[in-house]
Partner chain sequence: MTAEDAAVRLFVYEQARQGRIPAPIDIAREFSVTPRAAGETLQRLERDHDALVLLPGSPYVWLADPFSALPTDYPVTSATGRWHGACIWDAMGIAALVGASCEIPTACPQTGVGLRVTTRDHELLDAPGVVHFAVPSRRWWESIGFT
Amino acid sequence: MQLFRSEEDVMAWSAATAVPVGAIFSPEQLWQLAIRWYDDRLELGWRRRTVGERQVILDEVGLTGEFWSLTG
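Form predicted on its own: structure of the chain on its own:
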């Protein structure tokens, strides 16, 4: 993961380095993803979420599209 100030900075970096852009998302989306993804990790009965449950979390924070599809 790379952090940038703006989408324009992402595009400039990609052009300068010839590294393709994967996905762009906001710090707010990253924060919301972290809250939802790790909210139950300290519970005694913790279990790994199913692919479907993980996909719902991504969808809820607006991380949609082919890049974010967990089922290919």
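Since we've got the form predicted on its own here, give me the form predicted together with the partner chain too.
The following holds one chain only.
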């Protein structure tokens, strides 16, 4: 989960490291995910969210499709 200068740099990094390209998206989308994903960590009653609850968060920020499916 890294920040690159450009999509072209992701492609070059993938070729150099032999790590396949996964999903490329905007920092703005990741920011929305980070806010929602971690907003409960400083609560005494924290518990790990269920798969369904985590999937809802991904959906809310527009990260949908096979790559983002937590099941299957």
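Positions refer to the first chain, counted from 1. Keep in mind that this is a model prediction, so the values were computed, not measured. Only the largest set of C-alpha atoms that superpose within 1.5 Å between the two forms is called the rigid core.
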Legend entry - Core-superposed C-alpha of residue 66 shifting 2 Å or more between the two forms: no
Inset, instruction - Verify the C-alpha shift of residue 10 between the two forms: is it 2 Å or more after superposing the core? - result: yes
Inset, instruction - Classify residue 23 as shifted (yes) or not shifted (no) between the two forms, where shifted means its C-alpha moves by 2 Å or more with the rigid core superposed. - result: no
